[in-house]
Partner chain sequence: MSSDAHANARTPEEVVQYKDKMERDIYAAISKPNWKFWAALALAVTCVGIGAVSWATQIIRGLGVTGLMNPVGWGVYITDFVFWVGIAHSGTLISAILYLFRAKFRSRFNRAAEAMTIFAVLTAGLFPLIHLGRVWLFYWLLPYPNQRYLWVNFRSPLVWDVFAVSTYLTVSAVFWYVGLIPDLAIARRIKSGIQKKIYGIASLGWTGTFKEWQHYNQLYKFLAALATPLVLSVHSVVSWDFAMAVVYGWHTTIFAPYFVAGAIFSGCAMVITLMVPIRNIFSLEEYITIDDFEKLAKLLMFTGLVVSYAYMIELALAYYSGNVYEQQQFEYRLFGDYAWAYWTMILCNVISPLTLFYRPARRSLMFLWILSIPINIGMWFERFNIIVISLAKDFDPYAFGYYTPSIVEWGITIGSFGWFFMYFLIFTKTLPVLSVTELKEEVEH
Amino acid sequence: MEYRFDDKHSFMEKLEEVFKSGVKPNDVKMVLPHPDHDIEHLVEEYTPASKLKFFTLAGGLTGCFTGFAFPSFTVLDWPLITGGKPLLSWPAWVVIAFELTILLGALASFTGMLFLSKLPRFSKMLSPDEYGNQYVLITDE
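Please provide the structure of this chain alone, in the form predicted on its own.
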C-alpha cells in the first residue's frame, strides 16, 4: 500500500501507526524529499539492536589471540637464548596483541557492516519513481 503526504507531521503519525501495528522497519520503504533526523529517530525506536557487535568481538578476540600466538610459535620454532631471558616473554607481545586486536576488530566491523546491510546492492540504489516534494510510505500490507 502506498501513502503520500505533503507534510512531515502527518507522515510521521502514519509511520508510527504502521510500526505499532507490527510492521518491521525493514519491510517499509520510505521516500523523503530530504534527510530528516526526526524520522530517523522514530525508525530507530522500532529497529532491533544490531548484531554488528558480535563481528567486532570475534575480530578483536582473533586479533588478540593471534598477537600472542604468532610470536610464541616463532620463538619456539627459532629459539634465540640471549641474556638468560625466558623464551616466552609475554609482556613484550602485549603491544603486538593490542595492535592486532584493533586492526582485526576494525576489519571485522567493516566486513560485518557490509554483510548485515547487504551491500553492495547496486540495483536498489536508484529509485525509478519520482515523487517530487512528497513524503511517501510504501508497505506490503
Second form
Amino acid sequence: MEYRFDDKHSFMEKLEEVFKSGVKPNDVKMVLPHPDHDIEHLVEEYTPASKLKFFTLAGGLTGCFTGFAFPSFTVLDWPLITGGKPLLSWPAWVVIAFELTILLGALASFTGMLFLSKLPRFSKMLSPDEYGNQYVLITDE
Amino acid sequence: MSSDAHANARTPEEVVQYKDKMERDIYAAISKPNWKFWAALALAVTCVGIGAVSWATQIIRGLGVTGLMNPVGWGVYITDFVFWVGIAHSGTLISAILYLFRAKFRSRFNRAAEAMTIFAVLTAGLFPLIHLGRVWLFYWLLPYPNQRYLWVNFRSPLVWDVFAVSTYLTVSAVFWYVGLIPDLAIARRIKSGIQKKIYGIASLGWTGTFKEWQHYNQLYKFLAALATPLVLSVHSVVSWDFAMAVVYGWHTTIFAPYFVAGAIFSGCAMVITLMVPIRNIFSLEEYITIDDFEKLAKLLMFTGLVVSYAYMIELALAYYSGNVYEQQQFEYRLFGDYAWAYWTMILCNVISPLTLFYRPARRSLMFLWILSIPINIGMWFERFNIIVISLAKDFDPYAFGYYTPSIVEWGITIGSFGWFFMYFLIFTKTLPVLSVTELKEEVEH
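Show the other one: the form predicted together with its partner chain, since we just had the form predicted on its own.
Next comes the full complex, and the chain you just saw is listed first.
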C-alpha cells in the first residue's frame, strides 16, 4: 500500500496509527522531501537513533592518537635536536593531533553515513522512484 | 517577506506548490549561459592566463624576478596566501557556527559561502607552492618515508600549517558535498538528458528515505561541530606562522584571535561582494531578503569593531611593553616608509565599516556592495603591513630594507583573483546557489 500526503501533519498521524498497530519502522518505507525533526522524534520512539556517532568517535580518537604517535615516532626514528627543544615536544604535537582528530573524525563520519544509508546506490542513480515534494509511506499490507 | 511567512497562511496543497516553485526558481539558474556570463568567464580566464605567464616566468628565471630580498623574504605571495585563507573563513562561519547557533538567515548564504570557502582555500594553497620557487619539490613539506629516513620538523609552524590548511580544504569539501547531495537529487528529478545522468551519479542514488535523512541529520550536526573548532584553529595556526618567530610586530599573543576576527571580517565582505550580484542576476529576491543582508551587515560591523580593537591593542601593547624595538616597529608602521599602506588599512577597515551604524546603510544593497570592496582591499593591506613592514625594519639598521613588489608578483595576484572567480562563475551555472533542501525545511517550521 502506498500513501501520499501533501501535509506533514496528516503524514505523521498516519505514521503513528501504523506504528501503534504494531508495525515496526523498519518494515515500512518512508520518503520525505526534506529532513524534519518532528517526524524524526516520532519515528525514534519506535526505532533506535542513528549509530553514526560511533563512527565519529572512532575516527576522532584514531586521529588524536595518530597526531601524537606519528610525530613521536619520527623524532625517535631519527633523533635530531632542533631549536634546543626536547625530542618529544608535546605542545607542538597538540596542533597536529587537533587537526588530525577533526580530519579523521569528519572523514569517518562521512564514510559512516554512506555505509549506514547504503550509499552509493547504483540502481537508483539514474532511475529512482520520484515523489516530488510529497510525504510518502509504503507498507507491506 | 520571508519564505516562512509565506507558508504559514497556506493550505497543504499550496505548501507543496510553493516548494515546487522554489525548486523551479532556484534551479532556473542552471541553464544555458548568456553572453554576459561568457564575457565574465573570459575575463576571469584571461586573468588566470596572466597569472600563469607570470608564474612560468618565475619558474624559468627563478625567484629573482620577484621583489623579494633581504630582509623582506616574505612579500606579496604570503600576503595573498593569508588573504585567501581569510576569505575562506566566513564560509565555514556561516555554514557551521551559525548552524549550531540556529541562525536562520544562514540558509540564504551557506551554499555560496561554502563554495567560496573551497575556492578560496584552493587559491590560497597555490601561494606556498609559488613562494617555494622550486615548486617541483613541494612534497618535501609532507611527512613521507623517503630514502634517507628524514622527517619533516613537526615543531615548525609551517608544518602545522600544512596540516591545518589541508584538513580545512578536505573537511570544507566534505561538508559542502554532504549539503549538496539532496539538492543534486532534486536536480536529477528536474533536469533531463545528460544533465539528469550527471546529477544522478553525483547524488549517489539518494532517494530521501527516512533512514537516509536520519543519518544525514546526524552527519550534518557532527560536521558542523567539527568544522567550528577547525575554522578557529586554521587561522590561529596561520597567525602562528608569524607569532612563533622572534620578529617585532609578529611576536605577540593576540595574533590568533586577531587573525580569526580579521578572517571572518574579510570573508563576510566577500560574501556580500558575491551574493548581491547573484541575487540580482538570478532573481532570487524572494528567497534572500534585505533583512538577511542586514544581518550579514551587522556581522560585518561587529567583526570590523573587533578588528579595530585589535589594531588598538597592538599599538597599546607596543607602547606598554617598554621595548625599544617593539616601539620603533609600530612608529615605523604609522609614520615610516609604508605609512600609506597602514593608513589605507585604517581607512578601509576601521573608518568605513562605521557607516553601518546607520540603519539605511545596512539595508542598501548597493551601499553594502560598494563598501565590501574597500574592506577586501583593506584586509589585503592588513596582511601586507604585518608581513612586510615587520620584516623591513627589525633589529639591525644595517639590515633595514624597502621592498617593492615586482610585476611578476602583481601578475600572479591578478591571476589568483581570476582563478577564484573562474571557479565561482562555473559553480553558479552548474549547482544550486541556495540550499533548496534547507529552505524547504524552513517552510514547515
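The model shown is predicted, which means the values in this text are computed figures rather than measured ones. By rigid core we mean the largest C-alpha set that fits within 1.5 Å across both forms. Numbering follows the first chain given and starts at 1.
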C-alpha of Thr82 off by 2 Å or more between the two forms on rigid core: yes
Met30 C-alpha moves between the two forms by 2 Å or more, core aligned: yes
Per-residue C-alpha change between the two forms, Val18, threshold 2 Å, rigid core fit: no
